[in-house]
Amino acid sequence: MLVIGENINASNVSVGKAISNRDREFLENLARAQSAAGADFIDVNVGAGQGFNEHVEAAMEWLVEVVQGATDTPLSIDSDVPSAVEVALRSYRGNALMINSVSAEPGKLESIGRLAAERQAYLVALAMGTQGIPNNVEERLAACELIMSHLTRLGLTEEQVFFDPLVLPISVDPTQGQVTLKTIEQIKSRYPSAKTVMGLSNISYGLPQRGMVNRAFLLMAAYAGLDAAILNPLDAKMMSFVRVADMLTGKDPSCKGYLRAHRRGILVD
């Protein structure tokens, strides 16, 4: 399973402050720590409403430069502002690249989808349209159909699309865990070459002992067909569950990855 490190996100108060203050050292250390912990991609998000939203393009350009200077781990450019994505892509030096994200909203699907096609980047696609997150599987799949049809016309392949089935807190609606899992299953059935990804921690919002809920849901989602997760790679117990999920779903032949992690002493029970 691909791990996308979620920690450099301006919605986190300390990260938002570091971006506003151009605190290079803080952000470089956070990037290096995620890479060392096993992140396959590092998500970079300058946020909105954090005091620099009027200069989102400049903030994104600076942040991409800082993180690239600290690590060779590929980046996930996280913004639904096409101009911010475009600026980030101009300064991005790596080969592997992910853009996060688009939905079935026509304008942004066209503009960000075209940028992804030009760079042949991976693209996270949210299973929703202009009316917000659907509360059922059928409407989420309908959004996926619109998205895939448009992106393939622009020149992306199924393999480059990472569908996010979307996770709503079960504290608000206890059926939403099952809706997400069924959406993953249906996406994998309809688009066998496409990938699936989700922001794991949304499932436990508003609940106590969130880590336990998140780890359990990770295993369930892995069985349903989850290919990637946006999570905190500095959570050693969660990273241990990622390795367990790969092993239990046949993605770790002969348990080699799990045993290697055991020998390194990085598995946490």
Contents of the next structure:
Protein chains: 2
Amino acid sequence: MLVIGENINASNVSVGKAISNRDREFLENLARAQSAAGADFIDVNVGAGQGFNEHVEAAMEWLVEVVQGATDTPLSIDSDVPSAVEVALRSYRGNALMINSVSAEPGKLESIGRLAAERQAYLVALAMGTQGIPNNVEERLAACELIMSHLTRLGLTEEQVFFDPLVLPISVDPTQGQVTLKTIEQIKSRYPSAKTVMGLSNISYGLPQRGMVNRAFLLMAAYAGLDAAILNPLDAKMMSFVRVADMLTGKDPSCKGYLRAHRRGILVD
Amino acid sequence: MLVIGENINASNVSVGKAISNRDREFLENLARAQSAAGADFIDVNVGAGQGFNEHVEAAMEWLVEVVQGATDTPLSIDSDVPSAVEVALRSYRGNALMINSVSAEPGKLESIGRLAAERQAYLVALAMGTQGIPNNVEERLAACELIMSHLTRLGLTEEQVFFDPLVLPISVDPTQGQVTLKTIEQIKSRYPSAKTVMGLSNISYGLPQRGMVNRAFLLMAAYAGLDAAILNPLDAKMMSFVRVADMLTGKDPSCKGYLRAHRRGILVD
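Okay, that was the form predicted on its own. Show me the form predicted in complex with another copy of the chain next.
The next block holds the full complex; its first chain is the one shown before.
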């Protein structure tokens, strides 16, 4: 399971403040800690500009500089503002790179899709159109189909696309866990070279003891075919279950990764 | 998820001693504790007679009396000795009843299958023949097919059969998690009215921090279609994940069971 560290996100108050105040050290530490904890990508999100007395582009450019100076872990440029993505791509010197995200909304699909094609970046694509998150598998797959046909026309390969099946809270509709998991299965079956990615926490919205629900959902999703998760790599319990998920899905031959984590004392039961 | 409480098993030293010594109170308490913790069935296993200076049948008869006197929770008669199963069925006054287990081995399949048919009991059927546990899905399904055709000839319905897909340790072969889970999926697809059941702990044999691996495997199995698990209901973490599994697979509408468990303070994260 690829881990995309979610912690550098302006919607987190202390992170938003650190970006506003250009608190380089705080963000460098957060980047390094996520890398050390096993993040494969570090997501960087400066928000939509609310709370800043400045342009989104300038904030993104500065943040990309700071994070790539602190760690070699590839970045995930998290913005749906095409100009901010463009600035980030220009500033970023690393090789592997992810852009997070597009949906089936034609305008951004075109502009951000083009940027991903030029830079040969991975692109997270949300299984939704302009009408919000569909509550069923079929409409999510229809969005994926539209996205994939558009992106391949722009020159992206199936391998570059990370589909996010999307999750609605199970507290609102008890079938939504299954809807998301079946969407993952269907995506993997229709686009065998594409990847799947998901943020987990929406599943447990409105419930108590959410961590347990999120971890449980990760395991089911891993079995359904999830390739990557957007999560907090500093959550030791979650990361332990990521390692167990890899072992149980055959991605950790001889259980080496699990046993190494055990010896390092970082498996939290 | 149906929970079959595994604790009253003579292979556990203190339980074996309590059966030998006819320590009624110890076993009554163990039965009541499992019921209170949410067991849907209580498994009773007197071993194969080793360590007893007596007949398996007498031990089983006594144990069934003790446990059904302590709780109304249905029993799972766990023995592959047909005469012990017969004695247990005669002693048992409850309605729902499970027999654990048969395999594709013809002799016991015939004799224990007959007992299950007469008593209209549920019957656990191991997906294996006389050659030990197959390491692949196909041979496990072949065993299921042989078992199902034999049992239906004896008059059992598909609904009465609980197939155990069987688990081999992932430390020996990293593909075995997937083999078991795919076997569950295939059983559910071929026999839509049959149930699936599994003991979990074999998956983590040879590994450290086994509880976490067992819980993770339960979640994947729940998504694959597992209907029942043989486990320790006094393991609060495991039972918490059983509740989460039910919620995520749509078996706990409105999350009522989960929320009730949270309010009772029995969800252990």
